[in-house]
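First, one chain by itself in structure tokens, the form predicted alone.
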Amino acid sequence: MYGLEIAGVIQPADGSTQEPLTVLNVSRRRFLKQTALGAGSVFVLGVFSGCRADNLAAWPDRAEPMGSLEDAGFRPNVFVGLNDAGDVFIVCSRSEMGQGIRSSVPAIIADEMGADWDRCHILQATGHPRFGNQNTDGSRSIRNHFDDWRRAGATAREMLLAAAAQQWETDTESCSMGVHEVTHADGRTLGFGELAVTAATLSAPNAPTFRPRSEWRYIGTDIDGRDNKAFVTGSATFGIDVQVEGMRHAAIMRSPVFGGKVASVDDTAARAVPGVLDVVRLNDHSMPPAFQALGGVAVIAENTWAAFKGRDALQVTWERSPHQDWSTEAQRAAMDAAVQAAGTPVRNEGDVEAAAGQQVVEATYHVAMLPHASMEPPTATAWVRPDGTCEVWAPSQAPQTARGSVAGALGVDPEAVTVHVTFLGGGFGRKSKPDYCIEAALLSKAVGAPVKVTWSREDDLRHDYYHPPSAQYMRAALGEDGKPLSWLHRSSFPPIGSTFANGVSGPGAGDLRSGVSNMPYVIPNVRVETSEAFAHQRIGWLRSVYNIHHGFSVNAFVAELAHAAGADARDYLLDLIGPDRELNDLFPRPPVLDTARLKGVIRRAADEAGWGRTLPEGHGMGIAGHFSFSSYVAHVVDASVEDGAIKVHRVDCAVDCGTAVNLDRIRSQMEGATVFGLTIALKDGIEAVDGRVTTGNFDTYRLLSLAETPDTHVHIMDSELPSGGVGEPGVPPLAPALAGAILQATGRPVRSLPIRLA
């Protein structure tokens, strides 16, 4: 509902008048439009936005370009261009889900070519292998290829450098590069723009040089988001704002329970919906259900809206799925089972059974399943022309993942299939699986047009790759000085791998080299145990994986026993890390954890949080630090219980992930992996009944509010070494902090997440 417009004043403090504001009742993305467009202040139900038009209008939009990587005379990689009038085009492989790669990689290469980066342009790039790895997951864009990113920036600088050295007819030693130009030792100089013709016909160099730490410009700093003014004013294209011309949608009926397959199909009722055009059954999917389709009955119609509505009048029947017994609650229990028995070893030193101590304390911690949960649903586009070829526009985490799956599905060549990237409304892991991208891929060949399939909230939540239930069981013997003698760990969880292998149950030697096996403490006697647990859904890759389930279970176990020791929780979870050393033993491949660098953001968000303090009636402070992805992480949590009801006042945040490209960026992801964390912890997991999920939408799975995200402070560590990850490695030590915090303040230990202490 538009038009309602009313004029009116807003009277600032100092007594002045501002010019008449609009009120109007509109969409979210109407109301960002409207800004951009000229309507000033807006109040739009009771909510004032200061960003004018005007201010807007001084904020440069630079991530569309003013051509293309196609009129770049010069582009010496896949990854930069340049056009005689000195446009930069840099071309970004990885995939914008509100992390700000499309700024971070871009001014990685632009920082190494001397680009001025108001210059550049940003293009996205499609599936292709061309690009090397696309996989935006896993935390890898910048730890994995911040050489590569550099190395295609120095490629450019050097043939720039070559090009001015050929049309001064002088060497190049004599000539330096400035920002966008390149002069000589003589004061002459030769901008981007004019060497362009001249540095395409060069030679690449093999190995370019690299630019010192001491000329970096953006490397290091608070780096402006590219794509921000888009993203404000609504003008930024996601999976779900694609139109191709003669689109059709779709929304698919899937079986309620995992594994289900369809028996019959009543569309005579869904086919009277106005709007509905055709109704198209899928083909069931098989075991290992990998990325596939999960199959089920597809409504054709002219709108989202007639889709979902044919959907509802679909009378389908089901046959019965292996899984139709399977409950959460049932789940938890057997997995509880299989951890109170011995397990397969996968670490083994010393004589656990033998090691005897003053005290022995033992927990069993269990984190609920999980989904992604973000915030655009799956969607996709596809058209599947008459000529075999098909173009897929969708916000997806790994386009060339996209491209091999959707033309393995249609049978075939990946070079008939060419997979767009839009901007992601968020990702967590969910959308590196393409099953949505198959499913309208599938559904545009069936019906002969552009098919855009359009998942509701319902279907996300409970069509998932889930982030898999997990038991973990802890003992340790403490000896007369608190400390422990001996520490076992039974691991138990339905692996990633069940998703794309039959037969695997429990997790494997490799799935525990996140925070258990490799645990960094030093304790005489350690044994290590996988116990079996069955998947009964898709099984995938979440925010930080198994660090959530093993972070959790040894931060707060070790506080357990700290507290048991009567020592202060830093102090004991210090000394029990132990002196500086690089553990290459527990790490077969790199990285190698470095226990300075651990102890160092331990100490450092103490500190920052004033660790110590006297804190108020009903308050404790707790603390835990986790090594993943190449980085170091450590939280200090701030919180109070009252009448049951847990309130978080404050998070301290230390962070080492080596060398940090942009501040800003990490700053936010830390930011934004505590409310992650915080939603984990307090809020809801995924429960299931009868073999169907019944958590269905946002009053069923709650996430952390405004009002309850508390004040939030990062401190990023000064580093040269290799640059690690960040999107993924500041969610595994919040829960046991808070969990720390929650023990001190009550005396009662927390073992489930999310946390219930009813």
Second form
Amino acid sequence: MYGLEIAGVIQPADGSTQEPLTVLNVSRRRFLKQTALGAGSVFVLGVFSGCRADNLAAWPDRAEPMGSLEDAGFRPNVFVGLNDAGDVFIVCSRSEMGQGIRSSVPAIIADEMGADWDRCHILQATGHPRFGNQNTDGSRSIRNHFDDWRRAGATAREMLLAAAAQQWETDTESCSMGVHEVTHADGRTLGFGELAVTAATLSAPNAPTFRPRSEWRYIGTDIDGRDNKAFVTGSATFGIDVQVEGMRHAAIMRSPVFGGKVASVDDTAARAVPGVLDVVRLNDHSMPPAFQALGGVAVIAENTWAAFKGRDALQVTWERSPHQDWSTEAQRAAMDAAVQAAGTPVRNEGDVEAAAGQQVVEATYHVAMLPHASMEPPTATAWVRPDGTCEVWAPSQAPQTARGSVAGALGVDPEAVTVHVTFLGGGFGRKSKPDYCIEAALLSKAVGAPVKVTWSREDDLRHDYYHPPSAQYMRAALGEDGKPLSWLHRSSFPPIGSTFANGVSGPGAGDLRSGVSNMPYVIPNVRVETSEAFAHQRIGWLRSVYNIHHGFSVNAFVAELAHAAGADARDYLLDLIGPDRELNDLFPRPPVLDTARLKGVIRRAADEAGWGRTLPEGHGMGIAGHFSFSSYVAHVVDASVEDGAIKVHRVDCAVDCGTAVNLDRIRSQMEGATVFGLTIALKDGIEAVDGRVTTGNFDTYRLLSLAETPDTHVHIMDSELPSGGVGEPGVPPLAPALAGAILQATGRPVRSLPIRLA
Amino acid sequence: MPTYTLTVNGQAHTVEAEPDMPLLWVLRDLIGLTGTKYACGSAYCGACAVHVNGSAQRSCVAAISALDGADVTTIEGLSEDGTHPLQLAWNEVNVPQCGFCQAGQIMHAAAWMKDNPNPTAEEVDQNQSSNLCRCGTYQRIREAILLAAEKGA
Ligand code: FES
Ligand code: FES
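With the form predicted alone done, generate the form predicted in complex with its partner chain in the same format.
So here's everything in the complex, that chain up top.
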């Protein structure tokens, strides 16, 4: 197993300093001048030292032995290395949680560089600003950094071409890039390994040119999963699998009611559990909670089981919390009341009150509070050494945030903290928050040994950064032609801002942009309002965030309007979206919704599903389309209701994510998003009474099963436009498409998620 | 603390453990085999599936006291080199997303397929639905099991 350790002096990327770097612990081989890429690039100078054999959180790279990065003499930037044996090392700076980024990023770099995929070794970056943005969240990896990685590869390619020209004493025009070799016009070749030493002496080009698409070998194909073998043989190291010499195991009892502070602790029984070593009280968190550790009482033990048992044996009493009387039912009633009254307008065109139509349709939509429930619960291992340095091994979506937060909690400089990123056993937004890393660091400091904190499933479901529960009221007046003359939409939910600031009393204007205030329909009178809602837990972002409830309400309501108008749901939706145009007024900043692309995915999904065909008795078909994270996704769902049970037979999903990098992972993300959306639609929400979350495990938060998974057909639109996100945008349209199918099958609207048919 | 002897992937191990310690934690924390995963601890998800004397068991609820002398196979021991037909099929179909549930999925499937090496799609649904995957790889799991069956699991 190998890891990536970075040492040495880091220079800014502004090109102001070009001295050779100081290298701290590289014991052998040449060490060559590093040059920065052009100003404004995300790359900064960095020097790789050797891979440490004791870095247990590192990545296995297929089953093959891998050279040390010490041997990579040519390192044009922090993402690429090449040694004189021709091994290419590619650093993945984004976290792998199932989206296949450790295949997609290297494929982009390899394509631009001209490297042979099978000779590339993938290394995982630790959390450090030298790697640019590492926050693997917001479906941003490809859509924001595609060109950065192309530049990393293109820099290497141009330097290799220049090196070949130098070795052949010719000009670069006579040299062309082959696969892992440079070819001379006269047919001679030099392999990458033969060029590494010369290339390492050259300056990096300021503005390398990108290869034309016609030269891509990997981008736009089904790129093989680099880590499949590690996953199917059990050798992949997830956060929960980290083992460090002398490590202790910790389980924490946190306040069952959010905001509760420890009143008293009786740890007699806990300490009597065999294997329990210590009991450590953590400081209570302050408000707002932000990324702080939640506090509570930790049991330190020889193994996880003893830690869990010890924790269960703790007798802790808690002070009364301001959230003691919270229940999901009361919260829903409060939001219901809020959306029945006028809210604060964030969009107002025409006069929704004056627009009297033939028919008024109104509906109140609810989506339950939702957990992330990644199969791997939050977990982290930390080792605070006597000299004050700290190493963390964690399944982190945001290792730089983790690094800064751990440093802050320990009161040390971030440079003293190294965060190694393991495989993530699912993330969905939960693992962007570093609270569990802080817990491990504080406990390691307290006991003077490496500590692994493992959250139980109950800990995870009861102390999450939840997707907010919501209520939305919608009303439309339909004209004689059945089209809406007015559209009123009020949305109430405790926003994520409540996790980071006190006194937040409902969504702000920005919180309603995800599909509500910028819904793309042509309607003369529109009013959108925010309504009050208060948080009683930490609220966070969950796969597609507010698009979950907004994509649901907006699309489900359109299906209801079509139904009321006696129109075809697809035609009605396309008609409402109206002519081809970019909605620059509703999207002040890019990405801007392009109605032609939205209609494109809706039509494609409908066509592929055979929209309009005669359905078996009891079946219905529903359709929905949504724009989020720069991508357009439409779902068509074929479902039936028999004896009160919903069965989903087939799902067609069309996605326009611009330039497609990894076709296989786009398909798999859409398949996964379909299952995620069906879980939201058909299973459970988080339930709470007396301030406590009662949902505890997969019996009360059920996941969709294999037998319930419909045949899912994913259709990827051909496009050369800039890449959009893929991880999240597949979630929002699924539930409303299912709602539309149930409406068609039964004549009854679906207004709550999870769906509970009366 | 009592001691127990187990054979894990063909190798004998003697461990000192509390009698109620689940096999899951014996494997992970005492023996150091972390391919078997914890995800629920209560027999709901199958992430911790291993073979005990040839049949699939949820190791998170299997107390070590009842397993003295047992013959245990974990994902690390399913094949020498990752070439069990299910492992190959999983790779071919690109099943894993995050990968966390997949060891349990494969171990569970490998056990029931011993009795039913040529399942229909419906039988796959019946037999494999007890194993949960939050990433939603089910469609590909179904496909990979059928592929492995075709190639002779
Ligand atoms: S961890 Fe054993 S069944 Fe879930
Ligand atoms: S692949 Fe992530 S839980 Fe199954």
